[in-house]
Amino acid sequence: MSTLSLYFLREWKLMFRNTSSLIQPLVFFVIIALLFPFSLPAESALLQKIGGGVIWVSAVLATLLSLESMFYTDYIDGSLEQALIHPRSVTLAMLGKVLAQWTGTGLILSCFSPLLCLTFNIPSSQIWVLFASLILGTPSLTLIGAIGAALTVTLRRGGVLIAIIILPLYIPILIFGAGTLTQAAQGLPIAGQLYALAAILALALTLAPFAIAGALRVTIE
């Protein structure tokens, strides 16, 4: 087997134990993007203009949320470390559980956007554009994220530090990712909104992993 699909098949099999690693951020999606139809003046128009926006932020705190214990588990049970020395590469490993990291996050909440969109009444021609920004644009998120994760494993309480390194860096994937269904609901195309999202989503699955392993090496030796 393969050390990318051994370090997949380990987290999925981890998080299935700890099924509150896989609870506790959709749940936190799904009250923060409905906290907004709550507090506002219920008019449509004004609800379907600000949806998308609050969806991706929503994505955005869901996954720092997941973020700071990623490492930390591993960290203290010593597996991260006997992982760094080990003849197999680091990279491969890391980007197998970052993957895993995604589908047990990113991909859920991705597939739980088309339920929100009903709630700020978003027309069913625009929630496939919203699901396919997410689903481009969350890997690049959980990517990055892991970097700050990294750099921060050695801290009991890193979160905080997390989003201070890494939200700045996710602010071109949240421009274009919202911006995709303020562009179609204007009518106009997706594709360059889309391409951008892809584009940052190979550049960030080439490098993150060599960041990551780069990143626990120098943390913990």
Given for the second form:
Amino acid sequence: MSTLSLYFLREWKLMFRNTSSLIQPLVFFVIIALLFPFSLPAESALLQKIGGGVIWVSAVLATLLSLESMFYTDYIDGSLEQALIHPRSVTLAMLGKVLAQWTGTGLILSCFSPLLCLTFNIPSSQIWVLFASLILGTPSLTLIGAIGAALTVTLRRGGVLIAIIILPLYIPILIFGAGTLTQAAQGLPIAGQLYALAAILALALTLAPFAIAGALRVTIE
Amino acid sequence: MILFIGFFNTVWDALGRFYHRLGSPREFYKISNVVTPIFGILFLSLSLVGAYYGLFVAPADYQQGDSFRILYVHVPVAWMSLFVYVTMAVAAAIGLIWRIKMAFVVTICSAPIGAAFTALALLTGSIWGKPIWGTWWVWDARLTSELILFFLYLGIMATYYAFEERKTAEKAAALVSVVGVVIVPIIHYSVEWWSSLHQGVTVFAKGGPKMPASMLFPLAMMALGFMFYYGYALFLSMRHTVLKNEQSSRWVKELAQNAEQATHS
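Since we've got the form predicted on its own here, give me the form predicted in complex with the partner chain too.
And the full complex, kicking off with our chain again.
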């Protein structure tokens, strides 16, 4: 079995043995998104306008929340150190881990987003637009975020630091992601925005695993 | 021909030795004794000339009148905000790849200076924007990406101060600055990719600068002056950091003893 699939399946097994790690980010995502209607004037026209942005911000925050524990348990039980000294490629191993992490957070969030769209009165023609932008955008969020998680794994209070390092890098993804829905609402073509998201994903998919492996080597010595 | 090769070899050897000397904290400290004041003098003289020509000699703009003169601070600091980031990231990459101590010092000491330049660019921009655009801030691509750059600088500084072990902290901060470098081309091209309130490329435009020489000269002087300011501030900060990092080494102790004797006698 290749390093990538080995690590992917290992993470999957761990995730399904501890289902709370699957449910928590999703519940967090939904609660954050639903805080906005409570705190804003409840006009359906307004909610419809801001819904896409709200769902995107909630997805970013939910991803961020799930990242803190990403390498932590492996670091505590020593398996992360084993992965680093094993002759197999650390980069590929970490890519497998990150992809599994995404299926547990980003993918589930994206699949759940149409339901949230209904509560924000987003027209059904635009629901798939939001879904497509989330499917293309959330893997980049997890890949880039994992760099921050790898850097802060040895710190006791790393959560805030992950946010400070990673959130600035998330902003372009957020702009393009939420931008797709604003464009679609005005009846403009969205291909450009989706291409931009895909380009970011290609970049993150090829470069982030090296940065993650490098970050782990820096912090764990 | 042989003479030429001999000359080339001598120059190359000298450059190599200079490079290795810069790589050692002790030698850096000696060299910076000489270089730092030179940078300071160049900064002062160039920016004074630039300020004089910019404020008194350059003609007023045909549209914006005298309020355009804030350009002589705004544009150089905006350029520097990117220049410092690239320098910092290149130094970080050099440090990570070739494990050179001094490269990390360049990275760590550049971050606060770059953050200050970015903050100044944002501040002067909004002071300029209020009379011309009628607003302090717009969410346009150039302004937003410059704000992201400011947060990146803060993130690098936060990473450095989060680790107790200095060597880990240096490497971690270097890694963050290398990762963040992807944002630099986005900022640079933002005025071309998205048309917005912020004006397009004026100086490094195709077919030469779209600006009369009388306005361009002070801008070039200010830009060079700020470049030397960066060198000056960086070297001052690096000297401080080197002394702190090497405080238990013999040469720093000797330096401190000599300084103490000089004050007592």
